[in-house]
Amino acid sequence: MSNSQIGIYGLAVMGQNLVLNIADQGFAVTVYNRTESKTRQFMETINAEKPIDAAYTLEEFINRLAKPRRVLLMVKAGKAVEAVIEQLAPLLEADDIVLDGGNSHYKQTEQHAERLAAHGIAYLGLGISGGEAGARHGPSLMPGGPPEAYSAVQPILEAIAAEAQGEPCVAWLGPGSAGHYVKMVHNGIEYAMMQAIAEVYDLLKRGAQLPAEQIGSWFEQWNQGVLASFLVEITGHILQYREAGSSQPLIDLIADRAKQKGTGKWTSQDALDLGVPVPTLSAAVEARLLSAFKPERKRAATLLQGPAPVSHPPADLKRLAQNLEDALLATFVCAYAQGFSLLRFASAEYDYNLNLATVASIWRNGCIIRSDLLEAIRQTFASPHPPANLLTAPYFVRLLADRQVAWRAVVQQAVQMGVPTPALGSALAYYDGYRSARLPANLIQAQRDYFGAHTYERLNEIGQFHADWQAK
């Protein structure tokens, strides 16, 4: 085969499934992997009638692509992407297009784009969400870069993307690194939602002494209502899963150390650089870091005191279930609000000109953070006068007002039980902080002026002021 419409470099799980997805839509694909045996193994598993062929050298790979060439990199972010670009650049020509489908840091995306642009080669940062199943059957795609380059690959990306209400979950998001930045924030929100779910599980398992399968059934019920989302759905499945021949839920045998690949941390770091509060997203990152301190936590468990363990389930399980559902929903809303707030500021800082309604639209299906809430979020940002923060949109004002009492009850009960809730608690603090017309920052400014003469502003006069605080 020659004149393939796209080439895929990298045949790990995501790469393989994207190849099959693209081929199923009728596009001819040429594949290449650094390890030749991996390529041969993949080719032996596919139907010979699919429009897929393989190349075993880079030159062969590039020569089999129709011009202008379209090359999708499905390799590990960081040094691997740099190495592949180093190899490919001399073989490509002006007007060719390279798409980076990994979780590259947005600043590296800018560097790669600048380097290739000097040779007339376009570079698209392509955020991909949905995991293995999404890649195979329809992911959410977040491309950013030159708009003309996106137009050249748009038919392929729209064909393979998930759909929501008949619309493909892909759209050009903006220039430069816009796509990878949006994917980074997507992952930050994902961290927060996963942590909040884990805290609800912990409250029920450790705090209320309920078995995993019963907790799983609650998540299944919640997924039928306003909490309907991918993460709530799979949590219900996970908590009720038993290995063949086992009488114990698998979840009870999994080590309590959560790993991460860095995108959540990058989100928190950039939010700090931009001065945008994302406390729930950051709390989720820190919770994963704390989970890694397993030996220290085991020792501390023998030394540090807490409340007496719960010996039996609460009497009113129905009320507990409703409160937890409300608290989890409110925390999800705050996680989305923080993520979209960061996107708004980043868009202005980096000249992305993001359309937040479009971002919400392409997250409605295919991606890990998909939920029924995203349609209301899309409508909110598509309105003629979108709010600065999602929390102040009329729909979400009402939603949170109806749930804030239950939310507070959950956080209070967690404190009394000694169960940590960094996501649920930080989201509530964010809500209370954002709704406060006056915060105690006036005291902080006075302290800064006292020890460092940093000055302060007054409510009754314009200007910067300094007080001689030690004068008698």
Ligand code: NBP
The other form holds:
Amino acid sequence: MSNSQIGIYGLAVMGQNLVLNIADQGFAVTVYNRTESKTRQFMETINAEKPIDAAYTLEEFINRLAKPRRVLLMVKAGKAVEAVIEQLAPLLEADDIVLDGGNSHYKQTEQHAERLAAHGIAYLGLGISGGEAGARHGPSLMPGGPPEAYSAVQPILEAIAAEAQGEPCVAWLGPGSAGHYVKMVHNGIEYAMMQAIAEVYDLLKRGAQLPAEQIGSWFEQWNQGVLASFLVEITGHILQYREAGSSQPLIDLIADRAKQKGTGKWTSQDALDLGVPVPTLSAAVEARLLSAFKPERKRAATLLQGPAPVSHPPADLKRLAQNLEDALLATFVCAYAQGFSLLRFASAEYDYNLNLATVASIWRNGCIIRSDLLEAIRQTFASPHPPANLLTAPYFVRLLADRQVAWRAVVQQAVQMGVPTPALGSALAYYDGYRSARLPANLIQAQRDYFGAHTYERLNEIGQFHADWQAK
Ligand code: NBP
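For comparison with the form predicted alone, please write out the form predicted in complex with this ligand.
Expanding to the full complex; the earlier chain stays at the top.
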């Protein structure tokens, strides 16, 4: 038989759930995994009536697929993808399509695409967001690569994707590595939103001395309003969760060291290469790095002075809740603004020709950064004259104007209490920097010219100038 509509290579969490999702939509799937026992285990768990069959050799896997073959790789990003392409390339034919559904670095995606294109095989970099539940019930999908290859997989991707206002959360984003680039920036924004939420939790825990469950109920309430988003929603659940028989919320028993797989760091690195400021995205990466320095932090905690500890919780909790909601919302807006600004520059630099309204549209559901704000973002970029930066769209100008006083109060309070808020604070600094028609970079220019004769530009004359700074 050679009639499966798609083959999935890789049966870890994401692969297994995608297989089930695809099969539920009526598409016949053949699965393969490097470690045979995992394939057998998976096949034992599924209903025999589902259109899923397993292959135990690569030749068998490839031969089961209808031509042109469609192979979705769901293996670990990096070396595993490289190894799998190495194995598959000799077995595939011209017009076959390989999709990489992992979080591959976009530059590797370009290399793999080039390599396979030499054999007439199309390569689609497919960003997937939504974790395990998304993969099973509807992820947000970010495909990029040859458009004709996308057309050949479009019915499957549209059928399995999440929906927002009746539209599937998938769209061809651009050529080459456009899909993986957009997924990378999605993750950069995700880091920033998670960090901002963690800072609000810290302010309420250390600052207001509220128990986790009460903080969780605040997040639950916020999720009913303008902050409605997947991350705020799950934070409400997390903070109120107790293991069976436990007297403590689980959150209080979890170590304060965050891990990372690299996509946030890549976003910051690429933003630096392109010269695009994404300070809140970078602050979130740095905060995870600092969290990992646990032994050093424990020692420093016994040495370094901070303000006197807060002796009693603030009297006006209602006001605090309102201020924190405003600060978190404003920080979310800045995180999106920085991510979309990076996408705009990357699109020009790498010839992706991204449609930012489309990106916002497919992030409205299924993905980790989904939120009610994304509809307003979509509308902003779909307007006839979209702004260079989200912050200057009339809707967001008003939204931030209404919240900036509370946002400042939160950052001030955090500084006074000695609770670090790198995301909330860097977002505010970004907002203040972006709205400053005049920044102190005149002094930076002068310093560079003073010590390195790098020259400076003037406000009152065109050209490059150098001063003899030490002349008496
Ligand atoms: P993992 O990233 O944990 O990868 C495990 C899979 O890779 C297994 O099937 C494993 O096979 C296979 N593999 C490895 Br490791 N080395 C291999 C090699 N040299 N040759 C062939 N296969 C190899 O799985 P995952 O968490 O399901 O994620 C899959 C991709 O999706 C990753 O790129 C991930 O970043 C991305 N992603 C994950 C999530 C999430 O929530 N987990 C969300 C969005 C995107 P084995 O069984 O033989 O060891």
